[in-house]
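In the form predicted alone, a lone chain appears below as C-alpha cells.
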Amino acid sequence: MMEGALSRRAFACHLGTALGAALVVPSFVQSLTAVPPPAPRQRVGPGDGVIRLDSNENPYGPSPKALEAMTRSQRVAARYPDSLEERMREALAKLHGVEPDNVLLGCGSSEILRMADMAFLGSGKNVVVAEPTFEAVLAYARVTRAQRVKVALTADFRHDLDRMAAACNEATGLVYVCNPNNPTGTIVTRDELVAFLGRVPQSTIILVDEAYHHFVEDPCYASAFEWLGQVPNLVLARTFSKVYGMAGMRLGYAVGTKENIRAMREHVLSNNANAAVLEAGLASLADPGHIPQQRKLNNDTRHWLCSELERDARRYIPSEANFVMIDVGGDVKPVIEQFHRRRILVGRKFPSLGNWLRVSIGTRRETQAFLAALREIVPTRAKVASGRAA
C-alpha cells in the first residue's frame, strides 16, 4: 500500500464522518448508540498479582493439545480461515448428531445470542427472560426494539418457567433459558423443561444456552439436545470459553433446524472466529480427557467453598456452574470494592439480587484467597458475637 493510503477501517471512519455530516442518521441507528455500554473492567495482566474471580472464565486454561494447535496456526495466518471454519462445523455436526447445516459459528456465544434476536426480534416483538440471567439478550433486544419481558426467579432461585411460558404470546419472537442459569448456578430439570417445550407457542424460538453444561453433576439435568430432532422452534447454544478455558479466544456455536440457523447467518460477521481458536477448538474436540479433568478441578474447589460457607453458617446459593452466589447480608457493591481493594476481582452487582455476591471459581489457592478475604470483610455471625463479647 503506498504511503498515505487509507487502510479500509480508516476508509470507513472518514466515509462515516462524512456521510454523517450529510445526511440525517436514521433512528434505527441512533438506538443503537442507546445501548449501554457494558460496565468496564479492570485491566489485568499477567503476573500483575490480581486475583480474576469476577467472569466465571476457567483458571487452567484450554487443553495443551489446543495450546499446541494455536501455535501450529501461526502457520495459516495470512489466509482466510474458510477451510478451518468448514471443518469445525463438521466437528460440532458430528458431535451432536447433525448436519453441518445445522451449526453456526459466533465470536463467543455471546454473538449467537446477537443473531438470535436480529434475527428473532424486531419492533412489535417480545423477548421472555428469567430475572436475573446472563444480560446479552436483553442488550441486543434494545437494538431490535423488541419489548423486554423479566419473569422473576422461583424462591429457590430458578427460572419459573411456568410462569415463562404463560407471558410468551403471538408478539413473543424469543424465549431466553440460560441452564445452568447465570449468575445463580441454578438448573432447569429434565421434567420441567420437558414441560416448557411443550407449552411454549410454535411461533416463538426457544433459545437454550447451555454455557455451563459441562460442569452440571445434578441427575435431574439434561441437555435441551435431547429434544432437538423433535422441537422445531428450539435453538441450543454452547461455547468454548468455559470447560474449554478459552475465553480469550472467543469461539461459540449455535445448533438448530437449517432454517432457524440460515435466519440467524444471515446477521453473522463474516471470518467471525479466527484460525487460532478455530485449530485449538478442534483439537479441543479431539482431547476427551479433557472436559472430565476440567469438570473435576473446578467441581472439587466448589466443593470445598461451599463446605466451607457451610461452616461458617453463610447462606449461599447451590450451583452446578463454576461460580456461587453468597448471601453478604447488605449492599454487595462496598463489599465488591473491599475485594477489589485487596486485589482481588469478584462479579459486579445484579439490582434485582443486591445483597448476593458473585465469586467465579478460581484455583484451589485463588478460592482459599477469595475466603480468607470474605471472612475478613463479611466476618460471620459467629465471630462477630465472639468479639463483642471479648
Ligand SMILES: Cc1ncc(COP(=O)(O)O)c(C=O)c1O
Given for the second form:
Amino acid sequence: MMEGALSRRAFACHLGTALGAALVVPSFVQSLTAVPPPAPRQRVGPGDGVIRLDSNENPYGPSPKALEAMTRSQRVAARYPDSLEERMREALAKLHGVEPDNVLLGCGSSEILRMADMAFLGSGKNVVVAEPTFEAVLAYARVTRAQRVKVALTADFRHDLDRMAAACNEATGLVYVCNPNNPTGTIVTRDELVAFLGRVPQSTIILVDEAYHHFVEDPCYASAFEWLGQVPNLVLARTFSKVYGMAGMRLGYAVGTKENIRAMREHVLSNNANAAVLEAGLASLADPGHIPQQRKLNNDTRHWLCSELERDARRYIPSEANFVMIDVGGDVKPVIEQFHRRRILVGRKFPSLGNWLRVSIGTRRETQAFLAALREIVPTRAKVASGRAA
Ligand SMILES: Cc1ncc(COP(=O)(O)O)c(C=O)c1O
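The form predicted in complex with this ligand is what I want next, because the block you gave corresponds to the form predicted alone; please supply it.
Now the full complex is given, and it begins with the chain already shown.
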C-alpha cells in the first residue's frame, strides 16, 4: 500500500476494486503518489446509507454558527478572500497569544505538512517519524527526495521519543510528532515532550501535529503551544477538520516563529483558503459551546465502545482521539473488506500493525452498527467457544 494522506486516497482506489459495483467510496482528490487515477465509479454521498468510519471525521459536522456563516459567504463569493485571510490569521494569533505573522493558513493541515516538508527537507536531508503514524509527512518527504527514518512505537503503542531524539542528526530537517498519534490514538505526555524539546538539535524543525488535540482527556497531556515562545525550532499544526467538523471545507494552520512560517509560506498556493471556509472558521472560533459539546459527544461514544470491547474481551489500544485501534487477531485486510460489503467504511490497513483495525468514532447509532458487524465478522473467543458448544 502506498503511503500518505494520500494513501487514504490511494486506498480508496484499491477499495473501489474490492467493492465492485456494490459500494463506492467518496471520490477523494487524486493522489500525488504514483497510483494511477481511479476508474470512473458510481458516486455515493449523503443519504446513500453508507456508514463512514474510515477517515476520523466528525459525524456531527460544523457548528450551526459556521453553517450560517457559509451561507452568508454568498456575499463575498465574488471577491478574493485576502481580507478574510487576514481576519482569520488575526483570530488565530489572538487564540494562541502570538502575532499574525506567526500564523500560516493551509488547505487543511495536509497542506501545512506539505509546506513543512518543502521548506525544511530536500535531497541530503532526512525526516524522523514514528512508525506507524499519519503518513502525509512521509509521502511529501519522498517528493523532496529526503531520506525517511522511521522509529517504531514503544510496546504500549506510543511515540518512542528517546529513540526519535537519538535518531536526529545534523542532516535531520524535520522530526514529526503526531500528538495524539494517528492511528493509535496514544499521546506523548507533557514530561516526555519537555525532555524531547530539549534534546532535538536546534537545526531540526520539530513539527507537532495536534489534529486531535481537542479530544484528549488524559491529564498527563500538554499541547506543545506551551513551549512555542521558548523553542524556536518548534512548529505546530492544527486543523478545522476534526473537532470543528469541517473536513470537507479544507482549513488548517501552522504556528511557529516568523522565520519558519516565512520559509513555509514560500510554498503556499496563494488564496489557499476559500471565502466560505474562512467565514465558517471565524464563526466556529467565535462559538465557545462547539468544542466542549463535540468533545463530549465523541468521547462518550468512544468510552461506550471501549466498554463494549472490554465486555467482549477484545484487545484495543486506549485512545485519546476520535478513533480506536482494535486487534482482530489476523490480517485486517479481509476484515476491512467484509465491513465494506456491509456498507461500513473502516480505516485502512497500517502495515506495521497489520492485525489491527482502525475505526473512527461515529454517532452512537453508527458506532452501534459497527459493533454489531464486528461481532459477526470477528466473533470473540468466548462467542466462538459457545458457538462450538452449541
Ligand atoms: C494527524 C493528522 N494530521 C493531519 C491530517 C490532515 O487533515 P486535514 O488536511 O483535513 O487538516 C489528518 C487527517 O486525518 C491527521 O490524522
